[in-house]
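Encoded as structure tokens, the following chain is the form predicted on its own, with no partner shown.
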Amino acid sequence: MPSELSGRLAALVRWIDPGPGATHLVSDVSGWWRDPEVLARLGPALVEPFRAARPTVVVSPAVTGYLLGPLAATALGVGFVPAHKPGDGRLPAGALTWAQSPPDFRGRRVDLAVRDHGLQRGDRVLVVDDWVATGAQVRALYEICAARGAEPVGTAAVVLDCPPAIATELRVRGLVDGADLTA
């Protein structure tokens, strides 16, 4: 991975107070969009770890997994399969799988759904999100590939937050080093 890439998507990120009675800063990663040659980058660089791999598919999380997951279908020439939050209030009609997250960072639980008929047995899925900081989503999505029927390769994220034996355990790789950004 070209570190000017990562250095530039660092530079990118900004830290918002959210106002009283927050107790953290908020991450706000809308430079990524707005710079068109990291938008035009980022597909690439997420998938490239993964291409031996030969994934079929790519699932990707609300909200900005439907950014992303896109641009990393596309790199691969592959489809592309959103994972939908029910905290969204916009969930698709028909048969859904879900899989309820461990607890992340906040201590939440995250309900996550994947259309039937978007995996299906034998699909080889690449994960894609903008941060992984505890993995728990990425565990949920792995338990609806199992489900499912579907082989997940491995997790492409573009900042890298979760300890090492994390992102061993669940084949994550990442653009950015959580470390290298500074609240």
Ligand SMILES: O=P(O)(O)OC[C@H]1O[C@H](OP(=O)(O)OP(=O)(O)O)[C@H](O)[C@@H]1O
The other form holds:
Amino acid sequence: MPSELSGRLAALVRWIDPGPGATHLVSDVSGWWRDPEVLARLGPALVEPFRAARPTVVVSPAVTGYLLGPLAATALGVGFVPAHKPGDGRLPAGALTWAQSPPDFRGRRVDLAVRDHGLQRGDRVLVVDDWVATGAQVRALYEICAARGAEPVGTAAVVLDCPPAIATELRVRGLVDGADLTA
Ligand SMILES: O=P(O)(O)OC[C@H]1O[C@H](OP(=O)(O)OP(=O)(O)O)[C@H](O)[C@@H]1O
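Could the form predicted in complex with this ligand be shown next, to go alongside the form predicted on its own?
Below: every chain and molecule of the assembly, starting with the one above.
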């Protein structure tokens, strides 16, 4: 984990009160995109632990993943495949492979879908996302990979906020430890 970049990423996270009725603050990571040096370094830093695994494609879930995934894919020189959620309102046409996550950090079961032509048998998939909390969405994406005959090599996240056993099981690497973020 590059420590100087970790510190900058952590310092750029803001916590927002969503308003009346909210039970907790929500994170705002827009500072990552606004800082040109951080933006340039995110992709290479995310993929560094996985280069030796030779990913052939990056998969990321809506919606923040759509910003990070292409940065990682560009750093690797591979393509990017979005994982859609029904709430997107923009589900693509054509054959899709679906999986539902176990309850995630908000207790939601999240439906995720990937276009079949995006993943081929033998693809080596790097999942990229902003935050891993319970690993629920990562599990759903790995299930989709398996259904397509593709192999998930691991997950690169900006914030690693899950128990170590889950990080090991799902091969998650992060740039910032969730414990270093203060709300
Ligand atoms: O480890 P988990 O418990 O699965 O939680 C982490 C996921 O939850 C958030 O996604 P969210 O669905 O809130 O999407 P967003 O990118 O629109 O914030 C985050 O971006 C991860 O994808």
